[in-house]
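Taking the form predicted alone, here's one chain by itself in structure tokens.
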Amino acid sequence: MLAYRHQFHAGNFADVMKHALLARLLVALGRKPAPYCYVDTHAGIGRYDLRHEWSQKNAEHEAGVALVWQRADAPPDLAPWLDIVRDMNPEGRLEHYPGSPEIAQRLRRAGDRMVLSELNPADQATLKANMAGLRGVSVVAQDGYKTLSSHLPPSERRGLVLLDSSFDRAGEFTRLVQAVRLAHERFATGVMAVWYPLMDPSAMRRFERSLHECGVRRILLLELSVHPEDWRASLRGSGLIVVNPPYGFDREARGLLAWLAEALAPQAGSSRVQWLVPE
């Protein structure tokens, strides 16, 4: 299990892997001129201090952001979520992280809406601070799961869902089944983005199987390792299912993904972009 608050992890790979893909997404969305709504389950803060003492505790961000926001060589694709990044630390030195609500918000149009939900109250008041005065915006206090049923299908008929767990409870991975399931019978249209840890072998693949069986349709795995298969040590990579991904992205998120590995873990660095179930 992972511990609960996202501050010690702020900026990470795990954070670089799914920002930068999320940004995709939204730039994606926001292609057509039709509104749509970003429904965030496990929103955090939005923002984050990386000289706080939680991010400096394990400086998480090092070998995540750190290696790769002030890249040259950086792919055009990866420039959605890099600008966010570069405008955050405008000095030219890393000290504040954008979480998917900051990205979002930054991304979004006049027109399109964001609920984002948190459960704990001390992160949800600073989540609220956060997005203090930001129109077309709202935050709920509210278990992430929940917040699938209760807040879809949106109006708009045009969305991502982003389902970001912590992980610190046992049968996630079941949970996180039961949401795409359950997201799909709600919204089969929308996007639905879902974030995860990537554990042992074993317990990936019967993941892996319990996706293919749920019912789902167009089902697209990335993954990017930072470590060999057999790491124990700490988080070894994560990946993203994304439901209804957007025509060109899985093109998108291969060219990007190997660039990440390589920048972040040049010599055991791997990505996977796979269609786990097709059409």
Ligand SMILES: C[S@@+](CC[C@H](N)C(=O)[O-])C[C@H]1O[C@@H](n2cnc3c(N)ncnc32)[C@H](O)[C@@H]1O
Given for the second form:
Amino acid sequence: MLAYRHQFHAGNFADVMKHALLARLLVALGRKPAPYCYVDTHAGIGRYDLRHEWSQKNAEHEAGVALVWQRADAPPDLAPWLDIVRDMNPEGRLEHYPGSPEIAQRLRRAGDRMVLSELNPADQATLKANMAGLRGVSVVAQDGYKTLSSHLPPSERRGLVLLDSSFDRAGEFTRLVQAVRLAHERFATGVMAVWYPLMDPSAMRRFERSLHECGVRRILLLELSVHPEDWRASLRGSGLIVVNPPYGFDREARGLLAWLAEALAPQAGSSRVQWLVPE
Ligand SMILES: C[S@@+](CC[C@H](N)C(=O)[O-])C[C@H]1O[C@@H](n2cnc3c(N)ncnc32)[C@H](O)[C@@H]1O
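Just the form predicted alone so far, so send over the form predicted together with this ligand.
The next block holds the full complex; its first chain is the one shown before.
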């Protein structure tokens, strides 16, 4: 329990997919003047130094952000995330990578709030230090699933919940579906993005079926597969479920993920964007 440290994985292909889509969702929320609240249930430390020995161990970022951050032909929809990565690495060497809290912090406007929960005490302390002095940011030391009950609905009645579990306990897919149902009961109009790893096909079918049956509508499924033949050995791909995506997000995501699949895995990569449950 809590052995997972995101420093080992920061900037890998799964982060690229999740963060590129997260940035699009936040940009869409920022189009209306009313303030919003961003809730990150599994926040990590906020931003990552890729020179750290844990990041260097398997250098997962080399098969992720390193393959795309300097591509001149990246689609414009990637810009909100790419601009942040480039801004953090002004010398042209890839040394820093933004986690989800850093992305949200950079995209929010003056009146938008952030609630970040992180359970690992060491990571929580680093997150607090990384977010120190910022107005409208609360770092909460509690289980992210409890944060859904304690912080939803937000007083703004507009917002985005990111649920980015480390998948280090059995039964996580079941917990995710329960969380989608709970978050929807408390905050039916909110946007919710839920990350998951692509596991064996039967587990994926069960997950999709239980989402179908959970009573929540407007669920968009987005997946990026990079090692389709190799699901036993490593993370073969990753997915994001988005509840209540903004208008046009499905079309945007289709182009963006098709480009990322080609850039991250030119031979084997593929992507999928599908309404799992429509209106
Ligand atoms: C995949 S990482 C998060 C990465 C981050 N969202 C990002 O995109 O930069 C998952 C984090 O959740 C933390 N964690 C694990 N179980 C948790 C729980 N029940 N509640 C809150 N945080 C938890 C882990 O310590 C880890 O830092």
